[in-house]
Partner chain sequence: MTSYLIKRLLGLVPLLLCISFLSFWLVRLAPGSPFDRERAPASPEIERALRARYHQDEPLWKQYVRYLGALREPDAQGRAHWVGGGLLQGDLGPSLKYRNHTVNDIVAQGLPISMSLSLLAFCFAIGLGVPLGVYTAQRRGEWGDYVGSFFALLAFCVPGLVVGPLLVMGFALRWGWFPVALWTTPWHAVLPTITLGLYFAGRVARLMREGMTEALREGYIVTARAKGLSESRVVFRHALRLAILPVVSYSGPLLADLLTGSFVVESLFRIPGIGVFMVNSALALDYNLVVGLALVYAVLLIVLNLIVDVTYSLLDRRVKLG
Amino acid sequence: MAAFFLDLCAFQTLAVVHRKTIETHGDRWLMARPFPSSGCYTLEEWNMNDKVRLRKNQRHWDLANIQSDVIDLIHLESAMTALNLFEKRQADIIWDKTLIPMELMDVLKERSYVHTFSYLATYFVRFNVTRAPFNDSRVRKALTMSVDKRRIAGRIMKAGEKPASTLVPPGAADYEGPAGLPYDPPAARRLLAEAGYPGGKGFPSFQYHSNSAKQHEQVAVELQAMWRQELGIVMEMRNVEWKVYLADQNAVNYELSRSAWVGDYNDANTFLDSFMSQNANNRTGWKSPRYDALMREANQALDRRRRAGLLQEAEKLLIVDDAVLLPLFYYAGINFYRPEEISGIWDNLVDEHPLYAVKKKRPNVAPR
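Give just the one chain, in the form predicted on its own, as a structure.
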């Protein structure tokens, strides 16, 4: 039994699927028509790069409480296109964070349809601990302690993101993270000198690995400037397309890498479990028998206080003692919808909004 077992049961990976359809169609079972569904909606249309149309499942056990007859999920790649459709009331909700034009948030956040809230997600930097000089924890700590996270959260992020000191965001159920490494440039310089690089002398230039998106580039520029100013070291930016970025990170083919994690369920485990030695999501080269033992013990513990203590000890090992990653900021959740026109949406840490509860209060009204 796991303490977060009920959260796992509500997670999409444990949704009920139709066994006979899978046995008949194998890995193409999603293409079977009619699509077998035990959920609130059935799949009526799936047009690639266009839209998915869902229709109320007339055989659902709770049919009377499904609020919408039809829901269309629109495929878009441009945030500006999404905003234009929303402004013209050709779309009712924007949930996808990649379809929100963050560069306009200074203006947009004043509008009544923009809703921001605490979100279980963290933006951080991974260190490849197998490559010198980042195989020295003093170097990793020095880089972490020389970053002014408030400057990054305030200058670049516009939706209320907060500086991060831990990997697990505040608000995770039954958990409070340890004190992370502080912002302390003088101490960072001393650590770098102890590692053999006084004033940054002899420190090799290194690459910061990121996918090509404006915000990530802006964060990289800030990090580059801080490390040059505070430590006297030189960082080069390596921006690559998404597929290359993922492949390189999975292969631990980088020195420092832009990273983020969004909680799958409301428990610290969804963040900390990823850094166990054999977890494919680790992607740092770091292995710690002590960390693995703490996580295994925590995953079996049912006493909440004892479990929280074990998880806190594990996170301290990860972000303070070994400084395997550099937490930068906690994401803010962002949704676009008009409460006077749409009901059934409530802010929550994991940004989950069951479609059966969503309802349009009135028809679209053309803007004046």
The other form holds:
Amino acid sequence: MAAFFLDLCAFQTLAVVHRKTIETHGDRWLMARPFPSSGCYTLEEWNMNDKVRLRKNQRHWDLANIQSDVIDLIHLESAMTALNLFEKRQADIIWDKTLIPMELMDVLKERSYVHTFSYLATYFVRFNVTRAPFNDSRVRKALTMSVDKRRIAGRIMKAGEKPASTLVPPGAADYEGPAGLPYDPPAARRLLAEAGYPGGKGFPSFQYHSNSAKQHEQVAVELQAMWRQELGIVMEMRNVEWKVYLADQNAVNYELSRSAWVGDYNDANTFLDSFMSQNANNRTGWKSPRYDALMREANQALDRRRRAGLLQEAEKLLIVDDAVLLPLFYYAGINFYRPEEISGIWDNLVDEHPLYAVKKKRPNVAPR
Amino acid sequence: MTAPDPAFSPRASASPPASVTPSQRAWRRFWRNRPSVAGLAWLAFLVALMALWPWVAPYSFSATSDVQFSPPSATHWFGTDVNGRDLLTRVVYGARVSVMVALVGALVAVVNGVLWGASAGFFGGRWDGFAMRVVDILYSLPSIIFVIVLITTLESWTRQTLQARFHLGPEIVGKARLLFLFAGLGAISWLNMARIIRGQVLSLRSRAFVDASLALGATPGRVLFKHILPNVYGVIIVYATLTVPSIILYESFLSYLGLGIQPPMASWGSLISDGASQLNPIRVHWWLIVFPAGALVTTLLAMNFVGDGLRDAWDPKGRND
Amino acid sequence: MTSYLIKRLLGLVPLLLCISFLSFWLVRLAPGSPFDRERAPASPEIERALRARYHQDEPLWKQYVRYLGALREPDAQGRAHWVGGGLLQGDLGPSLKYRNHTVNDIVAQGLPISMSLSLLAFCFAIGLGVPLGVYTAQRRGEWGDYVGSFFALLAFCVPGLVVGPLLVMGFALRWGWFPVALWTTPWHAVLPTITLGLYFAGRVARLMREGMTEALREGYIVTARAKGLSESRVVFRHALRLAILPVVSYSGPLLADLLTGSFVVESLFRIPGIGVFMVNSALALDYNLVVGLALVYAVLLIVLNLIVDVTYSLLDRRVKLG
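Now the other one: the form predicted in complex with the partner chain, given that the block above is the form predicted on its own.
Let's see the whole complex now, leading with the same chain.
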């Protein structure tokens, strides 16, 4: 069995649920009270767009080690509101990425309550390899090698994101990624000329497809300027709303598409298996029997070093030889909490923080 | 006296030289109204700026640079944004989109809203009931879904036809999206106007002067256009000026959802909503919100002054001096 | 009057059917599916099963009839029986995004909150807008008018997106007078009410100014003045009744907009109303929630417009209902 089997067992899709409750309550089984839970907390209250209240599960096997009696999860839409509530001590922890005011991270990073750490997540661009001119790997390489990732990682993302040259972020268990394509505009221009577009001449204008969000737009603006400047090619932005974005990406109906992937468990496989020919998350039109074979062989290998070697070969095929993706940067993990008040949170690659360990040092004012 | 018609205002005959037509007199009244003239001057300046900017601008609206978040300075009068783009240039370019969207939207709102609302109020009865129920239905349909469907289905269709049939470049096809944006915004902006005009006309219809002109044999159309509408002119103008900012801001909301204009294009609405995220207790890049919002408010103020001036100058019941 | 009211309320039924069908159909025209996720399901069968579970694989007419609750289907024993629930029984169906919650749950939980916020904002908008409109109309063309009009314009040009954070930065963070967000005590209502109400106050002020200007030029006002009545008596006793008509026709849609909440204010102040759902349901293509909210909105709008029409005829006796 694969090397990541234990990690997979801890993943949420394998969580235990109570069959009888689902059979009696059907669709509304989460509303059953008392809620049958095998975890350390049980669901006491769930108000839409308001809050979820978790209460210590009195029947948990490890009751003595559950640190907090009640945890309220507050639903928020706006990062600024989250920060305001946190500053006013109405919230003790922020650990949702969408609730971090990114444009302020360069200032916030200095504060003692902001914790940034390495995180298994990558921001990248998918090429649609079935559409000309992106069916030519030289074109894909040229586009990749003309992007100054340092500029994007440093100016748009401000929480210490690192420029990415591979899909699998550094630090994944037992794995060493291949050397990615370098930043080399002259070489990129040569490749584009070889593909038949010297100086970008004759290169059709193409669309960069993204769901609309400020940060994605800022990244796209930088890419557009770089490609225009370095290669002389015109990229047109196509911001669409979320569902259209997903539908288009699923149908491989785009030319370039903004993407991101967050590791489900700490193993290179969670990134690499997506690009096997039959995987529904592939979404690039790229099918490589050799890649499939390497991946299958790797996941059957019992020897860790051999497995790592096979995975590295596969990734090299994906991002260097065929350049199906353009990795831009590795996300940074960010949590907000005051270490003098909250204990039990440890930085880790998959940004997972078991609730049973989290404790507020100054006891909560009696819960409302 | 059949009606308070601008051409026959009570003291019109008392004004001296016969060579001055009522419309000339109205214009004279307008030019004497200082705020209105100032407003008109601002609008003229804005139009000139929008038209001439590409030739005088030192920066392109999409050119990025290394000076990120520079405050207003001699080289960047309005400062720069996150990508190092010149904000003054973006505000001027934003004016193009916003002014277009607002004008088209307001025009649709006025024409549709006035015709629909006025006819409902004037003819009353079944037609009124039907017309207002149509407004209710359209008003209740989820407008975001409406715009999504309109833009996404029509856009892909025109993109294909324009490219296949007429071999147009992607720039022109990209502009087609703006057209649908106009159509979508116009389609949802006339409903309130119709309701308000209907209310006003309903109240005017029962006045003596309407019965009088009908009794004298005027056709209903003539009564509506010649006698009733001039009396709701003020409300129309005011409501049109209310419609303009709401369309501009709605456009920014649609752009935020990915349904409006495409980056790196800018509109005042999108600049304002970008700038709004600068309002935080940590650090405020004030120029990113003050300049776009200032441009919108100034223009709106100018439009209102002009509207007021026009209305006063042509008001059937206005003072004559 | 009573027969008029009954007629209008009966007219509500076909209108709601019409709106439910149109939005039911419209939302399915939008590209994408409510079941699309960033991570594809492990196999296509899973998605197929999901679609079948929510009857998205049936023809549109059948889905709609099922939604109404007027569908007869054979059960396990092969006997035809009515499919339960449905719109005709007031059941708006399950939410496709927030599984475990029905649309009725969501509306029941959010609508009262949105309603209290909206009534406060409406009172604020009328309380500020009407006096400001009267003040500027009385001083038309003078400095008082320019200053007042400037503030009215500022109020509806500067969106809640800007006003809200400014209020929070000042009154909540710097001076600490009010809470920054959440919805628990009356104090929590102050800043959202102002943010939401200010925009509409500006609009009301403009409409009121216009209405008052018109009214002050009416013949009977001139007569009243000529009789030597005091200016305030002329304005408040005689002109106001007519001057407020444009505001009255506007207040129907205004209240309906307010009642169904405001996306910006609710997300900024984290108020668990239904305004956020109005937008998010459309973006998530949560078919049932979109249609359900459109119907709730329609009922509010139509009832409020009815109230407006009645008020109208009471204020202006010349207008006949019918």
